[in-house]
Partner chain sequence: MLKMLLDPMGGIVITNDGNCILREVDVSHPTAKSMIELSRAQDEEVGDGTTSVIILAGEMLINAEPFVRNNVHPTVIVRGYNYALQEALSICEKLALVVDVNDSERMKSLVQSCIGTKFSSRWNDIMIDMALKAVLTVAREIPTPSSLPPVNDAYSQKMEVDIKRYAKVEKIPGGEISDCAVLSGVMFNKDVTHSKMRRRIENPRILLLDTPLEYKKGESQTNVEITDEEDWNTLLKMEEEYVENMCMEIIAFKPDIVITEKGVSDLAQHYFAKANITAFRRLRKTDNNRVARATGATIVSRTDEIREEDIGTGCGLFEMRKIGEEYFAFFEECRDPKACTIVLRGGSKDVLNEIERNLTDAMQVVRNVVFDPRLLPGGGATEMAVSVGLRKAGLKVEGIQQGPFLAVGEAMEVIPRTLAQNCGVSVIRTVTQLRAKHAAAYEEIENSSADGAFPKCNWGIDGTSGQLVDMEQFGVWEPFSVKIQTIKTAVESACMILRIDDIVSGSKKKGY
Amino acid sequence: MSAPNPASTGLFINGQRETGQDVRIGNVTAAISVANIVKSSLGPVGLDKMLVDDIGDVLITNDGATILKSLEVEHPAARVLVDLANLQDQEVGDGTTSVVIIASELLRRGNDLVKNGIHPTTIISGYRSALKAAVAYIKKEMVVNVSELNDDHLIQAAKTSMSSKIIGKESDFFAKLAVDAVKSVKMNATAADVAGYEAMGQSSASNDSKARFKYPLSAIHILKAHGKSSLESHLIDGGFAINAMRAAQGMPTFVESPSAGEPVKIAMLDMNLQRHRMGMGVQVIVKDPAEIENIKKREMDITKERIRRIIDAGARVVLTTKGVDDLCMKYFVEAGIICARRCNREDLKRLAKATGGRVVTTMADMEGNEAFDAECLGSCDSVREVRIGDGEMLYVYGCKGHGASTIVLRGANEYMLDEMDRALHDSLCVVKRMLESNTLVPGGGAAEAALSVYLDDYAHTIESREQLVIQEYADALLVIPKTLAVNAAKDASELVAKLRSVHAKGQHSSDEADAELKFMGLDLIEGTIRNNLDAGVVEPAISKIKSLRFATEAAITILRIDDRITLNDSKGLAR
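Would you pass me the chain only, in the form predicted in complex with the partner chain?
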């Protein structure tokens, strides 16, 4: 960053070196500046960012991870925070903004402590013990076990997660959409999955005798089509939509089962239905000129036979990732089959899972003959081409395989759709976490405030220097309610003070009636304090715990640094 420190360049380093307080201040400043970018997007009254890249493409988003991902962050410490947001996005899917804000606040306070002469290692161990105490407290006191989760809780959690997003205003509608979508992909968890949950410490909630389920979000397919209003988005329950159209106009626009109980079969191919051609470099040398004609004929017949086999296997819908020759269309048209070409391979794989079929890559069997196994066909109730906006989509209804669902999003324009997609993804993750862990904590700053009060008390029981650190940690957590209040243009100091006093009362009193006080959080519309559990502002406990863990770890990583060496580019060699 600055000129090399003459005192420290005893070594012949081709580069610059910064040590001690300089580097720490540099790191912390960078981290705070990253957090400041996302700060204003936190909470139900947070606003969006518009990102313009160097070509002029626009991205409008409220999602912390997305904002940071699209920024070009140079500073290494700031990069840690960006990665942190990404990690949270992958692990939990929601709370990306808050994790960055907490981490930066921890850093800021940590830095101040160092300035006051506390050694970084003390701070680190203090943070660690504070984290441990905090997590234990959440698990013991804050968590509400919901043994039988009902839809209300799920919808509330989904609503909380999307309240800050662009679809927040229609959260009733979208929360229901998200919950229905996640529920529709429910499947039995394998033993390995269960072991995985236990390892993650989530087993506390459910009794082991009960069968566990998992909800693979990858089975939920989100399609975007601009036009109409966002309220016209819909979920195709047990259905699948694929962004492809009939290959020829002569094909029927819908296919349904010929008789009741008999499903419509779908063939999913990952191969060319074009005229067969030899691989590169294969030359066929014929003596007899008449053979040429035969080769040509054979080329056409190979594909024709393949199609015949597929049709004979009972397929009524044929989807392929590759091309289909025009001359093959006729066979499909005549058989009344819907055929779509150039489908997305990922989509087909999902469809295969959804309909209980397999994506077929080759028709060759072990004997070298060609055959089409009817087992590979997926089944569904009906398939239909639907006109959406200016394009067409194939809707597959009533898939017979494992659950799969498609959410078709509609909205004013592409930017809005992208943002809706991200917001919905967050909510889906939240619902999934809720269903898997069965626990929830109140949101709206309630958990943070409770932790802060608790940690403050806890700090008094510590006799070492870590006491100071834990106190700072407690204060740092208050940044969430504070930011929420600031974003809502409310009096942050007053609100947070009130919140703390309520929580302190709740924790110190032995009165049963005051036990409920620990669920008190902010009501950002009215600017008052309310019981957020009753108000339906809830988050999955695992998300809260994880974001605390990640934030603390990130802060520790950065605080540990006390030396930074930037090597100069060795000319021409590196990069």
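Coords for the form predicted alone, given the form predicted in complex with the partner chain:
We keep it simple here and write out only the one chain, dropping partners and molecules.
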């Protein structure tokens, strides 16, 4: 459909205009191109991507969100898919690749329907009906409620998330590490948190009167250190590690409580601990040369008083984001205090939360005098400087705050450590979602195959044109098991046909023995189908539901577009 001649309408647009099927084809092609980039990285045998930026830095990963975030995507429709992957990463933490693949497949099939004469509004309505039916089916049939979630379920979910990552071979070790880390930051959920869980339909036991908990991942600190094997990574449970070292060799390497039951106090500062100097522009007229010495002495005394206030408040460890000069260091060494400078501000905020303290930015009070509030000090059992790899780190043991833990990752090089960090982040998110929702679904294409068969049957109950749309939606979901099989170098057509056949039998049979068939998914190592629930290939139900919702909404957003106007800049060139 061509745009009307601007001269005949009296409308002049300072730019270029595309309308109708032309813009739709352009949008769908761009979205499919983005999906094709990440398609081969899906699944436990997916391949990695190497990304090289303009200054030659290399990034090796198979995490969908990281790949798409690193690309400079200019096409507006393709950017919708990049934002979609980021949204899935923020909300769930895993499933970023699959959500992009499903969205692009829905777009491709939607575009084919438009070419066959189905109006976009009908397609949008059909997609929404299919989504509603799919989510209802997952919640009713596919979700397994685990009232008292034990470690086995959590470790299985973490291993499923890790299976496609660099640490997949050591998934037993890292899955246990991830589960222990998330459980160590357990906190009582507030009323707002509980209301949020119920609004998202996360809890089947939301009507129960038992206490609910939350697991803030921000309390888990991940440190990366070169050297040793990845299997020598470890968790400091209830402790915290900070990438800093003593400012002077004369300071002790270990500080513990002087008497039983008395904690070690930590001062966390966001200010300079340097010799006090008068401000710029201040003029002092001195008539007696001896006064100069008094001014210098007073400057030193001001610094000494500042340090003395911190020490008198009970601090045994002082950490600051800024500098510490030799004069201040001398006082700390004399007092037997560990002091570290140039600490990361974000790390200090985490440590403050973990130890129940506060980061102090100034010592000035309301009257203009200087004072140090002892309530700002954090508490712990002991602090030790430990040599890790090429440098030193400060380990804080027995934090008395809201719960915090640190995972110290070890690995051969920077690329490996970065990819391990991303893989562990996905697993931590999955374990958190499992603990908060108490529900899981089988993975390995089981949920998509079951939905495909169910929606095919559901489409036959619809008497309008939407029947065609829902059938296409059902077929689009099969892109996940197909892609998993292709990436595993298996016969995708035969495996998916077997999978659909088994699910159709399970859904259409009244025999109780066939009820377990709905959990059948792909075994990509052997190239067969199996009960993935028994095999331990599981993921949080919220992950599957959200990925379907996000993918459908993204496809609908792009299919609604039938006009694109690219405005010219001030020089008359198209942007």
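Positions refer to the first chain, counted from 1. Predicted model, so just to flag it, every value in this text is computed and none were measured. Take the two forms, superpose them, and find the largest set of C-alpha atoms that agree within 1.5 Å; that set is the rigid core.
Undergrad: With a threshold of 2 Å on the C-alpha, tell me if D288 counts as moved between the two forms once the core is superposed.
TA: Yes, the C-alpha moves 2 Å or more.
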